[in-house]
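Single chain ahead, written as structure tokens, the form predicted on its own.
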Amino acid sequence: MKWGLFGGTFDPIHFGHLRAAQELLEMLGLERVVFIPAFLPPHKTERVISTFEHRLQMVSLAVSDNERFDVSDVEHQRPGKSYSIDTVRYFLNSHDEKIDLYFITGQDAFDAITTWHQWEKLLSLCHFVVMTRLGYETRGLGSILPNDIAVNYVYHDLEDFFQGPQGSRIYFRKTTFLDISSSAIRQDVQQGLSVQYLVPEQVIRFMNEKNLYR
């Protein structure tokens, strides 16, 4: 099985998230993409985020019409901060058959990978798929990982990925650039502006029902 794990705050989820997930699913031949709202994101301490229940419901509504998209509340099932390595271990340990996990993340987040909890072990447990920014050119891993770690990765030109000593891979992939951000959506709602065509209609209805971001 080849599953993508797409974690994030999703406050709220928008078409940028959904389109990128669909493209990566097809690009990498994934069977499904599991959206995983963070319960207590370690790197999101600068602001109060919406309740987990509201964010989970918005993701569930957004992915309901795609049979290859799923949502998991696994990070709500654990106490404390939502560390990615715990989530990856959960999926690896909860399936009897062999499963290849592709951890989907943005370029800005991956550039800070060395600040992640047990990041070296995490890189060995699953493949990483890094969504690159517009105009990004692969710089190699030396500018992101410490040199003594980066030198252990071999670049495979034909398939365009870096492979680590334990077989895990790092992919840098461009997806259609949609200049949409959750923070801008929250700001638009606060100002009474429309977010139609930025967020799925069913999510907009939920936001209005719960009076979110006003």
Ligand code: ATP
Given for the second form:
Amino acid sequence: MKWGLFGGTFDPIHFGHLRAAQELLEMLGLERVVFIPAFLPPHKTERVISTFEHRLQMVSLAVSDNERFDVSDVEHQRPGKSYSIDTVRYFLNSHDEKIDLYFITGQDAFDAITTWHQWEKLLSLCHFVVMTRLGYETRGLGSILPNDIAVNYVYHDLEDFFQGPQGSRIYFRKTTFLDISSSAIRQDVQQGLSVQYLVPEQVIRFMNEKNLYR
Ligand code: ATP
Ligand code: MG
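Moving from the form predicted on its own to the form predicted together with the ligand:
Complete assembly follows, chain above in first position.
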């Protein structure tokens, strides 16, 4: 089993997220991509974030017409802080079959990987897929990981990935990074502008029903 895990705030989910996930699914031959809204305590951030429940429902609606897309509420089920390593362990332990996990992140997030909780362990538990875009090209691992760790990764030319000592891989893959962001969408809605063609119709209807971002 090859599954992609795609985490984010998804406030709201938009076609940029969906398109990138579809391309990676095909590029890497994934069986499914699981979208995982992050649980963020509302009082802990500088802006007001929609409730976990609303963000989860919007992702659900957005992925409902793609049989290879799924949503998970795992980050809400766990008490306390959510760490990616706990999410990865949850998926590894929840299946009897061997499961290969591909953790999908943007380049900006991956650049800060060494600040993540138990990052070395995390890199050994699953593969990483780093979405790159124009102007943000792969600079190799040397500038991201400490040197003594980066040197243990071997670049495989043919398949274009870096492989770590425990076998897990790091892929840099260029996706169509549609110039859409959740923040711009929230701003449009606030100003009474249409977000049609940026966000799936079902999600727009939900946003209207719940009066989100007004
Ligand atoms: P915000 O504007 O609030 O930061 P966002 O649009 O960046 O929201 P997030 O929920 O923060 O959305 O993103 C989740 C993940 O999706 C991150 O890994 C991010 O790099 C990636 N991502 C964000 N926008 C796009 C896009 N247009 N195309 C592909 N991936 C994207
Ligand atoms: Mg973002």
